[in-house]
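Take a look at this single chain, the form predicted on its own, given in structure tokens.
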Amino acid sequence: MNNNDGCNRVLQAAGNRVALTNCGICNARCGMKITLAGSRIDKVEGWTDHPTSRGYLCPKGRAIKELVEAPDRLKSPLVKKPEGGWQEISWHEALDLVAGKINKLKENYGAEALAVHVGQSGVGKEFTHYAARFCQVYGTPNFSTAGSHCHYSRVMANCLTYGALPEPDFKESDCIVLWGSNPAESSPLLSREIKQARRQGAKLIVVDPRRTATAGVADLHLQLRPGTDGALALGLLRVVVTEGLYDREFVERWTVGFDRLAEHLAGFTPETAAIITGVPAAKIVEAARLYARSGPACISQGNALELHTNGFQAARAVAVLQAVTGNLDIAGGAVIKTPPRLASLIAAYNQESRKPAIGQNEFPLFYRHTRQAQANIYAEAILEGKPYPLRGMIVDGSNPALTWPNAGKVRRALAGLEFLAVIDHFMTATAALADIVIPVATFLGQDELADWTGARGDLRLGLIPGTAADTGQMTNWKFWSELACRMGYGDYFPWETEEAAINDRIKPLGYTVEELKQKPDGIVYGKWTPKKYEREWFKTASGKVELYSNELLRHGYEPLPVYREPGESPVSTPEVFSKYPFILTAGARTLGYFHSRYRNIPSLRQIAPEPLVEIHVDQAGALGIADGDRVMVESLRGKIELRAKLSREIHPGVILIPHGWAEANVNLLTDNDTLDPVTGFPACRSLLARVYKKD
């Protein structure tokens, strides 16, 4: 089979049919070859000729048959009965019920009383734009996504510095920095690129409080105290600036505020950074020299960098480090790609609600950059009416009861809503709290657009086709379209089919869905060329890299990257630290799972059968804890029980717990009261906790 077969064509093979598509579980979009016996999946393999994955498929993708055919998968809408339990209803009844409930909310309280949240399953998916469009025509400003606690902090930090979030080009890099990023677990395709670069001689620096497998083979591992990333970045910058390791020509021509930056860094010596971070000063100097003297070099910023009360400023400091070393928009550096020009789905805002979005006043820059509400403070709006009451929610592809910080408070808030609808494949912890649960098709049951471009080269947009393997379910897009039409918004949702909607979206590119179906490698909508800023300038107010940001200053924030201690730390809250002597970092990825998903899939459960708390051997010994012991982990918010995993690879003062486990929900320990002042992001990776053996 080769690329000429067409990425969506169903082919005959030994009496069965073969469908070529892409996995939609994460953003890697690996190619998938599915052999069908009738409409059932017989076999799942990696698609060898796929333009990016070239045959690789992670365990989650290989388990798609188990996911589609899972015995606990929901097949019909369920409505909660007054006496408890669930009753199956038809799709028409479900849509009518939702429409009626949110119409009543609007009549009684105003449109802003409804919030709509689309979770990680909507990241990079077309239906997210239609959910946002629905909110616009309904009139609520309270549309939010997983960006409330993932990714957007980095986007903002980089955009405020040089107008875009670049992508690290591992393949051509001479020095790769993985900062709070562990692609071996979170993005194996990128891990493969890093290994290839290493074989070509690239150096590797890993910033992580844990000695991961990748950190174990790195040239330098900077094992810092969680939440001190900003101090480390400023320490590295100090070395680069004082030793003249920056790109003088680039700095003089393409940046503003360098003199102010240099003055700002004067007191931030490697020794100062070492005291704060726990990374030896000599290692900080060595890392700065290795990165700055390598050409080109790139930094991969993981979401562990941003999940702190000081995460935005840390990401800003890292963005400045990339800029002053001249590693912007060059092969092997931080590549700035041009997204495809798609038709906008922004509708005219319904002016019935003149209330600001939740979080718009508290985090104005977050709202300005995302045009979204900040979901981390929804609980206050529900429980306390601040800044006004939320009365209803529609949650699409998210599990807030497990994945949002301060989960105990979140559960109380969700349970206190007048109406809660959840769209999901399974009866999740959040769905169990809902008034109605609406199942939808997996990615196999719907067409999707995807950008298949790597860091450099041709810019490609492709069609991820649906297959016959998951028919009979409503798609997410269909739900929002049908709901809109039932509520009288048909003029804003004129498309009869999803294909018609995609045709409108790609019209500016001059292509149709039918044409995309014949192009398995996607269509080339542009070509990356280095240093676009020399022709188009940077997308900032000054047209240059803003080391000193007047926009931040205008909003009352520090215009230069600063370091502030995490809201809860051994330094900022010593009285708490005396009782809770470990730094808890929550949310590390596991290859078999994606946030709270797939623990019900047998083959994936075997990879990580139960939740564990990782603790250093020496610290465990002092507490009388042996490997495998049942222990309690407690913070100011709550406590959970789970088994201990002893390790020599983790920072001695740190404990690590993965999130997404209903059996031991680490977000019962995390906080949403003290948030990053710029973005509203929570501190899931640097909180205080204690561990003790269960009686």
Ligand SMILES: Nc1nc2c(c(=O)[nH]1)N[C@H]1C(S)=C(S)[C@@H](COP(=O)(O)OP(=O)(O)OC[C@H]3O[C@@H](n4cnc5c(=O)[nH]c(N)nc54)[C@H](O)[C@@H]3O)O[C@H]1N2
Contents of the next structure:
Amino acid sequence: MNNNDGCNRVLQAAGNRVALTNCGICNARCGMKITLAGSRIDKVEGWTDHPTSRGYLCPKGRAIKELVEAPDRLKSPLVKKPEGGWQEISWHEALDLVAGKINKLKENYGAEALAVHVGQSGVGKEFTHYAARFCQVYGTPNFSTAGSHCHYSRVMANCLTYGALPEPDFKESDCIVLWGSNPAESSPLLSREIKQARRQGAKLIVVDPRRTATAGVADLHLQLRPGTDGALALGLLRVVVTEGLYDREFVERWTVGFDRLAEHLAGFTPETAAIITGVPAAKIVEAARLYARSGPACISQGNALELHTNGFQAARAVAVLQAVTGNLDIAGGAVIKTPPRLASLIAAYNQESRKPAIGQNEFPLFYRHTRQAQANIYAEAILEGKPYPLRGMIVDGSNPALTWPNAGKVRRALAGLEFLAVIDHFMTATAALADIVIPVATFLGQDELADWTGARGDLRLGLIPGTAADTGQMTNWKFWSELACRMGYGDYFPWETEEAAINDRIKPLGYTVEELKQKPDGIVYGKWTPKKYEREWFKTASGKVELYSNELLRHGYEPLPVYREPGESPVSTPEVFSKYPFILTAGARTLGYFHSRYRNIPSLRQIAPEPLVEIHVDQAGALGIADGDRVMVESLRGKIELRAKLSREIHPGVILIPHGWAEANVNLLTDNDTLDPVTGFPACRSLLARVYKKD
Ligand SMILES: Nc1nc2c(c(=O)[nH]1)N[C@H]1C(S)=C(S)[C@@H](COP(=O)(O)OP(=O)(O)OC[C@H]3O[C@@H](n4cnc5c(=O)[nH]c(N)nc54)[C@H](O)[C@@H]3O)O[C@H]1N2
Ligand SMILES: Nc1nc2c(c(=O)[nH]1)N[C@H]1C(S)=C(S)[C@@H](COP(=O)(O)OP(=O)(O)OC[C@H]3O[C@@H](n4cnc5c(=O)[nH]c(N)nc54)[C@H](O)[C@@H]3O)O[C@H]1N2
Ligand code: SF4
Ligand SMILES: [Mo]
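For comparison with the form predicted on its own, provide the form predicted together with the ligand.
Zooming out: every chain and molecule, the one shown earlier first.
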């Protein structure tokens, strides 16, 4: 199947064999220059004139030729044979098979028996919206995304407070706080901006249980116990409020609930926060003063802030801190962006199934804000029929067997489905459990939108134009539109090509794909202007910053940010702690990998050849563990074997393991039982575990 005619035209129109595109792996969307020999990649370089990346490519972007040409890349759909093993089938057979199976599911059990999950590879991508639209037309409420464990908790906490998730404006900041965020590994372009700001004199505070390279050069490193972020934020807030370091004018004019907040904070002295977090009280005071007394200050709220049972409330406390210090929507502060106005792809909902989405009853506010199911509890629906049975799943661009909490249970659940289809480039741990695996093109073989609106300044929308480098595969978009047509939903997917579909999406902005193809590095469709709230108010019920949230109260949650101990911790479960005496934080990013991806790419594997558990030298010494020893790490859910990496940088008493390794799947140790009560997010970054040497 070749869906790249339009893209080939662009290349020929350019009159040479160089294709300019943007990397589709992470949200940075770095500009990429690909030299082609025929339809093969000859060379991959950074695009030096690119307005945001200026020639930079991280090791993942530089490895794109290896990814496209990987010997284990799947080339045609595979169906599992009854006796085991796989059989190749054609694209048409594959689509017919999926259509037949999910029609049957609906007939037998109702539409809600099917769940569709689009993983991290769909974040910021158009195909996510087509998959959602497919679900709406088919009639299942069970559409979920990586937002079940990523980003949406921060989005909700910030939106409930002031109507948007702002972006930290590092470039012009006087004080940068990296809170559970480590851009040196997770966002290299932002890391460069931070370094530049530092050269201009910006102060840096890092909140991390590990002395990362960035924390090592920071003005202040708050090395907290994992999962106590909420307590630290309340401690900082108290100093800001009691010492009068907040922005009085802003608070008076633009916030509601300040008096109640001040009262609520009264008992939360730096000493109290110090006992909980392990960060000395004097450092908490110093950090609060530094942050609040600086000129414009910004906080990068990382994924480690939200992956806790108290994650939502912690992010709320951080949002409140940004607001009362007057840092909202100013240069160098927390900038509120205006996303591009694209045509909606939400279809009229097929009302055949009136069942709630999985998670809708447990996490009503999460559902209200996202209109998505909560995938972290799919396993209970599949295995225990709670609240009703899920019988089939389509997994598009995700690897739940490695990336979802309580992966042992997730695997059992996926294996127990009547029908599982996985769309991926490779035979992943999840694909291996499927009835059918459908390969798709990488971003090099399909058109996608690229949105750089996150950064302050220009609001910029461009294209990730497909190139001739990865032809012959189904595209993500094509899968959903062809499936829809086969099932009689063609009227809802009227677009003949991806280009036509994207054209309709960008119409409200007045652009065409053809124009974006001429300028894939983006068209500036607007400019950020400070303090939009002065003209448009905040997008909350009161139009102001809701330090006290009636919406939270209405849903039965605390209206002011609170700290609660992690579901599993030395304080909340001392009996577990006596047997599992380490705090496990699972999943800090490394530059060469993307979650479960790229262990099969040689240049990336070289950077981090095997999974390691980072453990403090003193603790390791007491257990007779030397650097490189094979050890077992065990939690209440399971155990894994891997090598120890001794370190002086990690908080003593904490161990850190990256996620995404099939060889040592840390999510076998994580939990989907005790979740954040507001969002259903899992506590991947604060659990209890024990470590012992492998005999
Ligand atoms: N190379 C690469 N880049 C990526 C990704 C990838 O997989 N690989 N994934 C992308 C995605 S989807 C995401 S969500 C982002 C995430 O990227 P970030 O938001 O930067 O998050 P992490 O790197 O996972 O963790 C950041 C830091 O949190 C610390 N930490 C651990 N536990 C805690 C805790 O309890 N509290 C605090 N305050 N800190 C803690 C870790 O030591 C780590 O240094 O990265 C994106 N970028
Ligand atoms: N313990 C622990 N677990 C975590 C985290 C953590 O910090 N700790 N982080 C969580 C977070 S923030 C996230 S975002 C999730 C991410 O978890 P997932 O959503 O599972 O993401 P990936 O592991 O990147 O899996 C993406 C899969 O899609 C495939 N793929 C790549 N491009 C495409 C494409 O265009 N189409 C299709 N169909 N497939 C494609 C890749 O080969 C890969 O197999 O993990 C979560 N899990
Ligand atoms: S930082 Fe790396 S993965 Fe992300 S867009 Fe740039 S090259 Fe691609
Ligand atoms: Mo994520």
